[in-house]
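The data below hold one chain only, encoded as structure tokens and taken in the form predicted on its own.
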Amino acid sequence: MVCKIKVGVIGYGTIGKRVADAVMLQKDMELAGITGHSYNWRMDIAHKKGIKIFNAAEEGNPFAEVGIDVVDGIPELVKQSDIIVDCSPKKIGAENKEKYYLPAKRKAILQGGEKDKLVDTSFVAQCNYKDAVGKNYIRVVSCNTTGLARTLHAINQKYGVEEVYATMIRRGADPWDIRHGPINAIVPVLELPSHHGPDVATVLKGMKIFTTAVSISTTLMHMHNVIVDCKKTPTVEETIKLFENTTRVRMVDNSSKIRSTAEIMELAKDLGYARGDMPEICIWKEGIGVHENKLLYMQAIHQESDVVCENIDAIRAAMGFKDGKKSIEMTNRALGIK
């Protein structure tokens, strides 16, 4: 009987709870359990699911006065696990490193608000699965730097590229968000670059990106205007074959009237994904064009699960599976991606 990888997950969030339901569908991985800080409707229904619960809280048991039994401390998870996706927000899973990860000598996988340099490798399966073999800290990159990085990776190796400039239309908020905006605003990310360019290039070595980000008054996904100078001359037709047959991308079409983002999200309904979750990179056919030797393309992200997939791909990474192209595979067939 092959033992299976016991999963801890730190943070049951927007990202925590898809990566924990994500690792309850392979067959090669069994979930030891999640945290939770306090009582909400995520923790019924984990409770609901029969996840085990350990209690992150800093004081006493939030959980005791709603009848739901718990395991007491995050280093009792560390302990019943052979890894740990931490799904925490932005600089507490570098906090989390330091004060249960590395004592205990646990293998860690971060996210990508966290800094490439507390991690031996940022990580997108498709592009640089084979850093991230037997590594004990990964960081799977952000929603955005995923998908900027998987067709990018795609590009460079039909036509390479020379240099790349892309403007990130942000989310202004996840869809269950009250606390965040703007509602009737456009805000520019007054960095330049934005993270992004240099986040791709932790993944994607040597790749010259410049970006820049706005944040918009939407919930559904972000949008990318991407233009390559590429080495050798694209064209269309042999671009939408390429993205057709590159992972985790779908072409869509406005001759199919897939004209903006709530009608992706809606096809990922109609398409059965759990969620309703869109975890393919989207990219328009009538949206590719070519100027002489740049290639121009635009993408839709869902800032909700395109990175999940890459979550499981880099734990077995992390735990010595070394063929990247059999792990997409399974994780694809697992999560039902097309």
Second form
2 protein chains.
Amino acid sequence: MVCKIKVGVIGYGTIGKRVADAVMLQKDMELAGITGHSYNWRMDIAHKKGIKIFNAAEEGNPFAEVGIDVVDGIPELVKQSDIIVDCSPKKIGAENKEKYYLPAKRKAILQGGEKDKLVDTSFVAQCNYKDAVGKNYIRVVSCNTTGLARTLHAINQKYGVEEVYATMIRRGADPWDIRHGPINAIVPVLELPSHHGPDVATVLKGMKIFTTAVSISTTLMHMHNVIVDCKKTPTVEETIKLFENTTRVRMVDNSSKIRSTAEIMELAKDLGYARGDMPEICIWKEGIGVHENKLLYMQAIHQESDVVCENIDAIRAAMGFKDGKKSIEMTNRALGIK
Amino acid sequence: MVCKIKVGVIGYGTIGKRVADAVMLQKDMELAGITGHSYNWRMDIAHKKGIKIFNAAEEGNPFAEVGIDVVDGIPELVKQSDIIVDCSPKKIGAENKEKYYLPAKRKAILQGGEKDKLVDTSFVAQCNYKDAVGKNYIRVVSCNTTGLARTLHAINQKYGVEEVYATMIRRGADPWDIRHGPINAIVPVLELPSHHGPDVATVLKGMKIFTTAVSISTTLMHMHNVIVDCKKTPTVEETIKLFENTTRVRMVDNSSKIRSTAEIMELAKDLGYARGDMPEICIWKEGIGVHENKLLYMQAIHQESDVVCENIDAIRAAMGFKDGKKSIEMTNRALGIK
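Given the form predicted on its own above, produce the structure of the same protein in the form predicted in complex with a further copy of the same chain.
Below is the whole assembly, all chains and molecules, this chain first.
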């Protein structure tokens, strides 16, 4: 007998559709279904893939007229699942927890748009997997926080981190998003420090990190320019080795003509990653510098995909799978992450 | 005994790398190798895929220092191939024909950047496959010309085309290209008519077509806004059916939230096409209109991929495979084109 974790995915947008695909690739998981609240091409494709769709429309059945069979309602999906991954827009995850998951006593993974206090732990697998084992509510932090946590955790373990100063240069919108801008401007995010710093500290407890952010005219990845005051003095060569040996982090180099996020996205396609995603945090080899005890580096974050593997590990942790390293290996293998 | 066509690919950029991958997916073909003239990430990936790389550097071996084994020179690849697909930048294909393919008596497929008079025939498989059977030099026309030819050929067969007026709204640069603009402008292409019209007539002989073009701030696909004076009066419903039944053409609809090229690119990723490519010409269902004998439509062209399947069919045609319909079916099946 093979027991698989039945996973329900609520919200089938940028993250939800990727998590659903990733669940289907895990040997120890089975996709119980997804939700849809209105008809669009994503529903068409899910339907053709044979995924069970649960109607989450406020009223009526918008799928009937296009001939897509659906099952009724979020509560039914919750009932048919061992655990839920909630990929709804910001704040809806919190509402869903109250309305559906708590009453049904169902474990759930929430996303980084929700508040840390709603859950038992915030989560980045390679940083604090053990904090999440057996927990009921886990929050996979945002793409930016995930990226900062992955690399800062590695630095902290090797050199000790005194303090971090970082600037997030954020993509204005996702590639498919035709509503948001800017088309041609730099928009300061007037929140000081930006929420990213405190959010990193929900995973790397006690880390002193100060962040600011701007939003710019690109759809291809975020960038982080990071300066770390280290307790021990790092070297460039050692830091390159450190990052090369850190899972879900990829060194890229200008010398192979990776000069921009545009070329990282092309590399991701050439590597054959599904949807041309880049789940690894990319750090430029030539972008690492050391000045006394200060380590400077630049990393690029694929906002659409770096948290997908985290959701998979969070599912295992919540369901009581104790070995974080093993879970990361299983997830990486299934998703083709080297 | 299984005989496979040994295909050499010269030039491993946007088109070349895709053609090489497509060749490897055909049951009746084998990739003899590719060329590289300098080190970059594409060479790394080709090497890891086990593709034989032929050094095309003007002098020296730029691959030695990065530990990539290469074979010496274009002539050697030509010798080891039954046919060459030349995916070099504009005009280099013409030079290579004189320098390498003619002396070695090797058949070659050139791309749309080369002149029509250099070859025995220009080519779009579903329009004029039979003209190319057994020919030595075939030119796969540009992405834009291919898109116009696919849809205008279908219209011509059903309604007869009197005259065509079309505006090409061109992407400023490919997604990976960080050198070219514009970032924020509309650039008129001051060539009247633009070369696209006459180029269509190299495939659809005698078609009267007048085109103009602008270049804009996007990397995601070209658009064509087309007006056709038809001999017989079309209807919208019939035209939708016509395009639905035309190979390598896909109807998309606003009602499923495909409102832009950005969403077509997202659809392509969701469909699972390699590299998130969209080899089909996409026409908006709600973007088809009829006014008396005039048919109006809007189509989107994925500049990086629509010609890839054409190159595969051109290889078969050149090698004497007579059945165009069968070749198109074989290619479509191998590349996952519905």
